[in-house]
Structures are given as C-alpha cells and as structure tokens.
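One chain follows as structure tokens, the form predicted on its own.
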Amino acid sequence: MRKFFTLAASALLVLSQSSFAASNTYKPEYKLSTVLSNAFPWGKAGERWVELVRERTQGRINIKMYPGASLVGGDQTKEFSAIRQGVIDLAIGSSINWSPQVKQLNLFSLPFFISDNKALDTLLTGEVGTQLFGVLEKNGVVPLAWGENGFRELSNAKLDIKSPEDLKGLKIRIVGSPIFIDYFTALGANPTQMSWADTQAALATNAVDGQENPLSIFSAAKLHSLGQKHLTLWDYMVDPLIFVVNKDVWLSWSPQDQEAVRAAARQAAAENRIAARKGITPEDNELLKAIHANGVTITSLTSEQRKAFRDVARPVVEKWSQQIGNDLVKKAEAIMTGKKP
C-alpha cells in the first residue's frame, strides 16, 4: 500500500509540473551571461550550472551560456541592467561589474578591506551576504549563490612593484568601476578603463603597461606571453561572483523547478570557489610555481610594504564607505574581526 501511495505521489508531482509548464510556457532555451569562457573557473561554473539545471529539471529548463558578455556587446558593466530588462535570463556576474548599479557591492572593492578567504567566507555566509542578496532582490533579480573570481593581483611589463611610488605614471587597465579609478589615481598611476575583450590586445601592443586580475585569469589567459613579466601579490580586493535569475523568468517556473535551479546554483558555486583558489594557497601553490616557471618575477609584499599601499587607500575607503553605507561597512568589519559594531 505504501508503495502504491509513493508511486501515486510521484505521478501527481510529474502531472503538476507538466500542468504548470503548460499554463506558464517555458522558453525552449534560456540565456546565461558570463564574462569569461570555460577556459577560466568563471566560465566553467557557468557550464556546470547549465548541466546541473538540465539534470535536476529533467530537461524542462535548458540554458545556453554566452561568454564574453556577448549579450551586451562585450560591455560587462551593462550586464546587470540587461538582466533587469530581460535581455539576459540568468547570469553569473561579478560584484565589480555590477557595482555601478548596486553601490553596496563596492564593499568587496574597498582596497585592503577584506584580508583573506576566511574573512570573505565569513561575510558571504553570514548576515552581510544575506543583506546584499536582499539589496539585489530589490533591484529586480533573484540571487541564488555566491561564487568567486578571486583576490586581484597586479602585473605589468616594466618593473617589480614594491611601493606606491613604483606605480607612478604606469598605464594600468582597470574595469569600469569608479572606485578603481579613485585608487589607482591616488597611487599615481594612469588607470585606463577597458573591457576584458579589449585587454589582451592592449597588453600585446603595449597600449597599457599592466593590469590587475585574479591569478587564475593571469594563468589561463597566458598574460606572461603578453609581456606581463612582473607580478605583485597584494590581495588588495576580491571579486565574488553572484548566480542570479531575472525575476520574471524565476516567477515563470514552478516552485519545484525554482528549487532545482537554486540547488544547482549552490553546487556549481561551491565547486567554483574550490577551482578559483586552486594552486594559490600556502598548502597548494602549484599555480604560482607554473607562473614563475614562465619567466614571471613574483613579488610578495611584506607587511610593511603592504601598509604603504593601505595608507594610500584610506581616503578612498573613507569616501566609498559613505556611498556603500557606513552601517554596512562597519557591520562587515565587525564580523571579520569578531567584534560588535
């Protein structure tokens, strides 16, 4: 008898899913936007999400990934607006790229504010991560999981950078976020806003001297072959990734399929965080060894050298804390230090 009721319940679930799909027509294919391709952990996370969603929804939801921010003509800073407008159905987006539209996401871009992976994980899995998801929901998207692009390091074609003075006059490619302009200007560099699609050509032709990105990107893009022979490990800011769905698309799915997509996002995000950190930890530094083997000089800042960069950052942090919201910044700082705000 129990087996009969189990089979009957399963049949009713399938019937309800079919009825929901019939009354709320699912698209034959949904568009997923990423900035990077499957040559990078970011793009691999997109492929993994697509695969898991197809499996968990038994093929009811089919997704195609569009890397290179191709759905917005390569301009990654327009991605968030395109999701809200329905041009994009799903995205794994960068907190940096979306921060011009969602100012609170600049929390992760405050120079030398988040020190390491432990501090980052404490923020994302706690009250701050939940609060930021609430902000994103108010902005018209449904956030499902936090992934990771990684802490950003500095490379250039001219010299080993050990102090702020070493950056004087260097033309550094940055993403289109104003906080980057403020900090690199304060350092005396010449920040040059440029999409990732244009960056490699600019490095190859010496149109810019350097760039800043996570090590996984430096390695996969073979930036050593583009003259980037000087690499400084300074971990000055971090770039979480956010798995989201357009709100209207989300509401068009059955509750069961919504939970399947959410579970798939969480699994893909967990795998992505592992991939983003692979080879660059004290316990596992194989990626760093491979970069060094390609003729790159790697400079690890001492605590005193790092302090010099942090001192330059203070006015930038103060300015942007006001735009992000001082309460949020103080809450994040208290959580990371274990002290009450």
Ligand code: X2X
Second form
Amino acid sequence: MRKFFTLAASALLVLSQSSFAASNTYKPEYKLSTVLSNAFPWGKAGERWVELVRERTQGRINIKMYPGASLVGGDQTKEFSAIRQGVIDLAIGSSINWSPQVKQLNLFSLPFFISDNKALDTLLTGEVGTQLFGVLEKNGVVPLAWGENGFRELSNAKLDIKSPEDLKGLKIRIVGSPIFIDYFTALGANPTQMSWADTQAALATNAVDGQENPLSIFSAAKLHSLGQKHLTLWDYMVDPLIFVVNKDVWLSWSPQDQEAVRAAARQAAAENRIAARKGITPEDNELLKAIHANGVTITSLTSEQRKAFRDVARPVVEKWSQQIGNDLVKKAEAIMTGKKP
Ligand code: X2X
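Please give the corresponding structure for the form predicted in complex with this ligand, as opposed to the form predicted on its own shown earlier.
Every chain and every other molecule in the complex is listed next, the one we just looked at coming first.
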C-alpha cells in the first residue's frame, strides 16, 4: 500500500514537472559564465555544477559552461551586468569582479580585514553572508552558494618583497576594481588594471612586473614560467566565488528544479572550497612545495612585516568602509572578533 502511495506520489511529481515544463518553456541550453577554465578549482566548480544539475533534474536543465568570461568578451567586470540583462543565465563569479556594480562586495577586498579561513567562514555562514545575498537579490540575481577563489598572494619578476618600500615603482597588474588602485597606489607601486585574459601575455612580455592571485591560480597558470619567481605570502585579502542565476531564468523553473539547482550549487561550492584550499596549509603544503620546486622564492612575512603593509592600508580601509557601509563593516568586524554571536 505504502509502495503504491510512493509510486502515485512520484507519478504525480512527474506529471506536475512535465505540466510545469510545458507551460514554462525551458531553454534547450543555459549559459554559465566563469572566468577560469577547468584547469582551475573555479572552472572545475562550474563543471561540477553543470553535472550535478543535469543529474538532479534528469536532464531538464542543460547547462553549458563558458570560461574565460567569453560571454562578455573576456571583460570580467561586465559579467554581473550581463547576468542581470539575461545575456548570461548562470554564473560563478568573484566578489572582486562584481564589486564595481555591487559595492558591498568590496567588504572582501578591504586589505587585511579578513585574516584567515576561519574568519571568512564565520562571515559567510552567518549574518553577513545572508545580508550580502539579500543585496545581490535586490540587484536582480538569485544567489545560491558561496565558493572560493582564495587568499590572494603577491608575485613579481624582480625581487623578494618584504616591505611596502620593496614595491616602489613596480608595475603590478590588478583586477578592474577601484579599491585595488587605491591600495597599490598607497603602497607606492604602479598599478595597472587589466582583465585576466590579458594578464598572462602582459607578464610574459614584462609589460607588468607582478600580479596578485590565489596560489591555485599561480600554480595552474604556471606563472613561474612567465618570470614570476618571487612570491610573497601576505594573505592581504580573499575573494569568495558566488553561484547565481538570472532572476527570470530562475522563475521559469519549477520549484523542484529550483531546489535541485540550489542543492547542486551548494554541493559544488562545498567541494570548490576544499579544492581552493588544498596544498597551502601548514598541514598540507604540497602545492607550495611544488611552486618552490619550480624555482620560485617564497617569502612569508613576520607579523611585524605584515603590520607595515596593514598600516599603509588603514586610510584605504577607512575610505572604502564608507562605500561599503560602515554598519556592514562594523558588523563583520564584530562577528570575526567574536564580539557578536
Ligand atoms: O582576474 C583575476 O585575477 C581573477 C582570475 O582572480 C579574478 O577573476 C578575480
């Protein structure tokens, strides 16, 4: 009897799914944008999301991944607007690339604000994560899960950087978000904004001396082979990845399919966070060892040395806290220092 009911229930489900699908046209293919390909944890997360969605919707939702931000001609700072406009159906994007449109996302780009993975996780799983999802929703996208690009480290072709003075006059490629101009200018460097698509050629031809990116990217993009032989581990900021869907696309899906896409995003994001952190911890430093074996000098800063970089950041943090919203910055601070449950 029970079996009969289960069967009847699932038949009903199938019926409701197909009638929903009939009244709402599903596209034959949905476009997913990422900046990086499957050679990186970011692109692997995209592939995994595609695969899990296909499984969990029995093929009703068929996604194709477009890495290299190719749907916006490689200009990753245009990605967020393209999702809102429906040029992109789904995306896994970095907080950095979307921060020109969503200023609150600069919270993650405040230099020396989030100190480690624990602080980051506390923020994302708590009130701040929820509040930022609310902001994204107000901006017209449906946010589903937090993944991770990673803590960003500094590399260059010239010298071991241990103090802000070492950066004087160095041409550093930065991402296209204004807070980075402010900080690298304050450091005395010569920051140059450019997309990731242009960065590798710029490094190879010495058009720029250095760049900053997570170690998983440094390693997979083989930046050592582009002359980047000096790496400073300063952990100055971290960019989470955000899994989102265009609002109209989301509303065109049945509630069951929406939940399947959300669950798939959560799983792919959880796997992505593990992959992004692999090999760069004191317990497991395989990736760092491999980078060193490629002839790269790795400089770890003492807390005193780190403080010098943090001191330079102070006015930048102050200025940008106003852009982000002082209340949000204060709330994040209280949560990370344990002053707020
Ligand atoms: O462009 C970068 O540096 C990258 C790949 O890390 C981002 O998209 C933020």
